[in-house]
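A single chain comes next, written as structure tokens; it is the form predicted alone.
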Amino acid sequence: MTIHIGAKPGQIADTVLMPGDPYRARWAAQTFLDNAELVNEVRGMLGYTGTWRGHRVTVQGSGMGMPSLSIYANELIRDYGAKTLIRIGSCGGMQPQVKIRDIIIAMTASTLSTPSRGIFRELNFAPAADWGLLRAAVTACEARGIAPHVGGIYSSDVFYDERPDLNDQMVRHGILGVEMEAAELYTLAARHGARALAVLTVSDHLGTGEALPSEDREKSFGDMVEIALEAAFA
């Protein structure tokens, strides 16, 4: 048991899926896992452990933003021994070829700042996904007839952004989408020798203004969860 995770020793699996929304964690666990058991509800940040095709899996909410994600990822890795952490979440599309409901697999995650920024001082560390997970996720997409977008994303500190000039540069440099957690997840995984990946569903688009209605988001996220699970155990 840690400050923010109330699970007992042995209740957290080696493989953890991390949606931002705790209710999405509950939905994913109840939909895709067998015998899903609630193992954390501290501060309402729900976590469940069950099995998928015989493999133990935990689905733990991370909250919104890198500071919140950092708390849960640190405790999962350092205190519970998690070895594979996959973010499953929504993102905003940035390139014209990226459409609503498309899947983005984040190879890298650019950012202005993360909670780990102070460690590196003058160094601009480049957070990157685990290659084995990334390759397996692409293979899982192709087996489903899904053509994912694979490349760089932008992890932002703010949701209500007022830097259109920065967004223009992201688009200019090929950034596929924007979200708020992956850069810190990739950094922590690198620091502690864990594997990390972000598999994202495009829920809205910064260029067109198009967005999925909230009631449609859950239905559109099923492929993302299954791709993450297949990648974890490929």
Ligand code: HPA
The other form holds:
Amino acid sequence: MTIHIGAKPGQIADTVLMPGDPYRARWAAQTFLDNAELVNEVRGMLGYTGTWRGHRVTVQGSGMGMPSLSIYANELIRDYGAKTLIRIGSCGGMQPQVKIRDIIIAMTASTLSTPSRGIFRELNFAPAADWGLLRAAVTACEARGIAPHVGGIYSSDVFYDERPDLNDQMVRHGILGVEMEAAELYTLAARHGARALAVLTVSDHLGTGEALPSEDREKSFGDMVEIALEAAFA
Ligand code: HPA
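One more: the block was the form predicted alone; return the form predicted together with hypoxanthine (HPA).
Whole complex next, starting from this chain.
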């Protein structure tokens, strides 16, 4: 047990999928894993461990935003020895070619700041995905006829942004989408020698104002879970 995760030693798999929403963690575990067992419910941040095609997998909610994800990712890696962490989540599309329901695979994650900022001081560290996971996720997309967008995303600290000019600069610099967690996940994985990736479904678009109807979210989310699992065990 750690401060925020109630799992016993050995109850967390080496491979962890991390949706922001704990109910999505429950849905993904119950839908895609065999013998899914609840291993964490501290603060309602549900985590399940089961198997997928014989491989042990944990699905653990991260909560929203980098400070929350940082707590879970730190404990998963440092205390439970997790080796592969894949964020599965939603993001806001930023480029015109990025459409609602599209999948973005985040090669890098730009930020204004992360919880790791204190370490780097004046350095602008470049949080990047694990190349092997990224390549495997692209292959998994292509195998199911999905053409993902692969490139940089923006991990913001705010959903309700009072600085739209920052989004404008991200759009201008080719950033595909905005979410709130990946940069810290990539930074922690780099620091502790783990592998990390973020596979994201576009749930809304900052340019057009469109949003994914709630009944469509499940199917798009399902593709993302399977892509993440196939990438983890490629
Ligand atoms: N902004 C930040 N995070 C998000 C968004 C957004 O528009 N959509 C989904 N996650």
